[in-house]
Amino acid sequence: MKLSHLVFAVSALAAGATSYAQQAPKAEDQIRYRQSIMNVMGRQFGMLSAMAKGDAPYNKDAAVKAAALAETLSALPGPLFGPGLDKGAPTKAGTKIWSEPDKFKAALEKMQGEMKKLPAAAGDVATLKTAVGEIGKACKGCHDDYREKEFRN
């Protein structure tokens, strides 16, 4: 490919990305994206929790990969709890998220802070147990206060 063709292709991609970014995604799409992130993060954490509890055999390579993915995903959902994203698709996100945004943000940041420690902790089953316990507390606290038991619209 000639350099001029490459420059044109990159320019076209950048223009397309800018155009897409300027179009606000529908609330329904953002809610479903948020749910997908939380689902995958929960599955990774579930695997790590099972290893930490001895319910599944500890596998260092799998633990390190799952921990890295869970930590990466933990940074993504914050903006997806923004204004207007309390409805638009069935969700278990509690309405208190939007009526107590500062408290919710603090709870989310606590979970994210604990998740940042997870990849380093996953390399050893003893440190994994400790990290899983702290993350579990952070997740439970948020779920107890900000998650509904049933879906709502």
Contents of the next structure:
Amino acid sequence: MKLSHLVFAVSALAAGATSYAQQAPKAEDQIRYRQSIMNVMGRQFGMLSAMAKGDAPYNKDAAVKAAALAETLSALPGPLFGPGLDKGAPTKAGTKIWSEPDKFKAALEKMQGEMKKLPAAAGDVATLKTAVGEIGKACKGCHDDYREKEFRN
Ligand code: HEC
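Moving on from the form predicted alone, kindly provide the form predicted together with heme C (HEC) as a structure.
Once more the chain from above appears, this time first in line as the rest of the complex follows.
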């Protein structure tokens, strides 16, 4: 399957998750789902970051694979920070997400925009470094503003 098809399929899944939430709003499941996505995306990005820093040997095939996965996953969390998903399970999500949703959305879109460049950049260690640097800033920017240090209920 081409990556564009995969992204489309995954976006369709995310849209499905939203309408499912409207039918059966179980905040706990949605919160755990968004945390799972963040964790898998974080693990893939962490491998790329290690390669970019020289902490792990650069491997083109592994890098391209991790980049595609990270980019695909980056498209998913938006609806999982929607109305009513501020509580229901232990979460590090800051309540500011729900008081300034437009700014949060902009921070998410910034990261998604940088992520789009990652799959092409991952094929070469120099371009990978640049892409990882820009994405890392976008992750950190949002975490600084919208992620708490400790879980809350
Ligand atoms: C638009 C905001 C935003 C962006 C951008 C963002 N995150 Fe997050 N991230 C969050 C929030 C909020 C949580 C907490 C979610 C929860 O606990 O419900 C989180 C949680 C996580 C976690 C789970 C670990 C933990 O216990 O906190 C990891 C790993 C993670 N993010 C990695 C990343 C990486 C890597 C990127 C960049 C590629 C990224 N995030 C970009 C907002 C963001």
